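Shown next as structure tokens: one chain only, the form predicted together with adenosine-5'-diphosphate.
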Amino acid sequence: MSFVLAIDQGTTSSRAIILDEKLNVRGVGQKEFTQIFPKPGWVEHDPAEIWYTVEYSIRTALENAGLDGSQIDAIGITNQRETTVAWESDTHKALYNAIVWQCGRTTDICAGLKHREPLFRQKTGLVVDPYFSGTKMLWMLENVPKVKAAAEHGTLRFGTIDCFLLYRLTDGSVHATDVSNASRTLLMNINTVAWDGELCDILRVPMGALPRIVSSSEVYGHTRGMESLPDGIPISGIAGDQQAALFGQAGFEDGQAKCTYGTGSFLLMNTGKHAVPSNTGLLTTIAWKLGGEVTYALEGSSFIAGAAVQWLRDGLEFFHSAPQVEALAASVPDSGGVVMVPALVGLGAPHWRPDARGLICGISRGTTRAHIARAVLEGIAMQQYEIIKAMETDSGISLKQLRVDGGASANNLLMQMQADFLDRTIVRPKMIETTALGAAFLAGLAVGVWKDLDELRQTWRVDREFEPKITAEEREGYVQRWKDAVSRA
């Protein structure tokens, strides 16, 4: 029996999951770490604490699995994307806290670069936003004397979290990042799949501080000097969390898409060998590189999905636990004309209106908590409807089905609404830990635990499918009511 360890380094916790070759979960370990908020809108993580929680999670997962570290055949990494670390090659020590993807400290830098947006968009597929890594690096170079000094001495190493973990796993012998993570930095040209000199100049990032860009599935190096694992285990798969989820959903063909319904929601559509530029406010990104072949994706995210259910729970005190929303919403046949736009922190793709705020409209004397709960679920599904429509417009591809995962995908009513609004089949897999699964797939493929994509397709299993049940007129009614409400949000 072969065993693959997936390290899932997320925004609030690190996890380690051990899978066997039949995709049974053998052991899990998890540890939360500190969120550091030095100023309003700033978010940091301590890289040493991240590393400690990774080692801790691996130890726990091994204990739970009853396995010895030497039995692990391969390690895959998936990670919170865009979060950026600077460290020194001599000492391996971080020179500053990791600047997290959510951190808004580079808002002014981005405003100053707005005139360059067409260039960044064309080369990187991204928009100039504090979300991405490049301006975080520029900020460190300008504001952290130790980072500046290391840059002058040639000992500076920059990396996203995948790269930082790979460096630590190999005791500093490998400084590399996979294409999916590199495509979130604003520094890599997604057409040439190489760091772009012009963009590095604009952001004043010395190319020597950047990692080597590698594929998503190959042996990058071997463990060395770790507490939780013996030396010599290959690290052989890396992808950013959303790309790993698409891979874990076996979304290998162009036109396949997945949506992860967590706090927010993330939709990724595989567009195959083509980097599809977006005219509708989506991002063009790299899904993965296997062998020599790059697969591209379109991405659209909503800041709020399951978080709207949390708001019903905590803000309005409608129920005690999030899953109870389903029974409450199902206790009425429709929302009684109520529409809810969950723009609690602004609207993301395809509207990009940071100033928009949530809205509940169509309230009458007969409106109850149940109608509002139902309208919230409809609002979550409608946001995905709009993103999918934008993806279909950009790519010219008509979606066949949507694969789903994440905490809120357990909600059958929400999934039925999604099928109804999209007029597409919604497919929920048995294994909804798709992020870890994707990292494990990538790592296992490189060392022969699984032979090829076909074998992975066969190991992936459906839990339940949801078929559209409403008429075209009913669908049109939902869409019109939603559009009216969004225009007022």
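Could you please show the structure of the form predicted alone, as a counterpart to the form predicted together with adenosine-5'-diphosphate just displayed?
Chain alone follows, minus partners and molecules.
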């Protein structure tokens, strides 16, 4: 029996999942880590704590599976994508906290670069926004003396979390990132699939500090010097979390799309060999690279999804655990006219308004916690409505179904809302942890645990489908109320 370890390094926790070749989950480990907010709108993580939680999760998963580390055949990595780390090559130590994808500290830098946005769009498929890694690197070079000094000495290493983990897993012997993560930096040309000298010059990022760009499925290196694993295990799959989820959803064909509901929500549509430009505020990105062939995707990102439920739990203390939101929201037949725009860290696609903030409107004397909870779920679903409409416009494809995954996809009320607002079938697979599954697929393909995509396609199984239930008139009412609220956020 073959076993694949998937490391799923997310925004709020690190997970390790061990799968066997029949896709049975044999062991899971997970540990949350600290969210650091130095200033309003700033978000950081401690890279040392991230590494500790990864090792803890691996060790726990092995214990729960009853396996020894030597039984692992391959390791796959999936990660929060644009979050950026700077470290020193000699000591392997981070020079500053990781700047998280949600962080808005580079808003002014991005405003100063807006006149160059057509160039960035042409080469990277991205908009100039604090979301992406390049301006985070520039901020560190300008504001962190240790980063500037390491750049001058030639010992600076920049990378996204996948790159940082690969470096640590191999005891500093491999500095590489896959194409899906590189495509999120504002520094890689998605047409040449290489770092772009002109863009690196604009953002003043030394190319020598950047990792080697590799495919999403190949042997990059082997474990060395770890507490939880023996030396010599191949690390053979890497993809950013959203691309990994599309792969784990078996979204291998042109026009297939998925939405992952995590801290934020992320819609990706496979566009095959073609980098489809967007005229509606979406992103053109790379899904993965296999066997020398690049697959592209259209993407729409909402920065806040599950995090809005966490806010209800932690900030407003509406309930003790996030899954309780479903029962609370279902205790009323509708939101009572309340609309919530979950722009807690700005609006992503298709608006790209980092200055926007969360808004709750339509409150009356009759408004209860249940109405607000329901409005939060509706706001999460309405964000996907806007993105799907834009995606269909850009691609010329009318979706028949949307595959869903991530923790919040277990919320049946939210999934029914999604079907109602989109007027499309929502399909939830049996395994909703498709991000980790995609990383495992990519790693296993590289070492022969699975032979090809056809074998993987046969493993995908449906748990439940949600069909639209509301009328076109009701749907239009939701849309108009949403648009009015967004204009005020």
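Quantities reported herein were computed from a predicted structural model and do not represent experimental measurements. Residue numbers count along the first chain shown, from 1. Throughout, rigid core stands for the largest set of C-alpha atoms superposing within 1.5 Å between the two forms.
When two forms of a protein are overlaid on their rigid core, residues whose CA moves 2 Å or more are considered shifted, and Gln383 is one of them between the two forms. Core-superposed comparison between the two forms: CA of Arg59 displaced by less than 2 Å.
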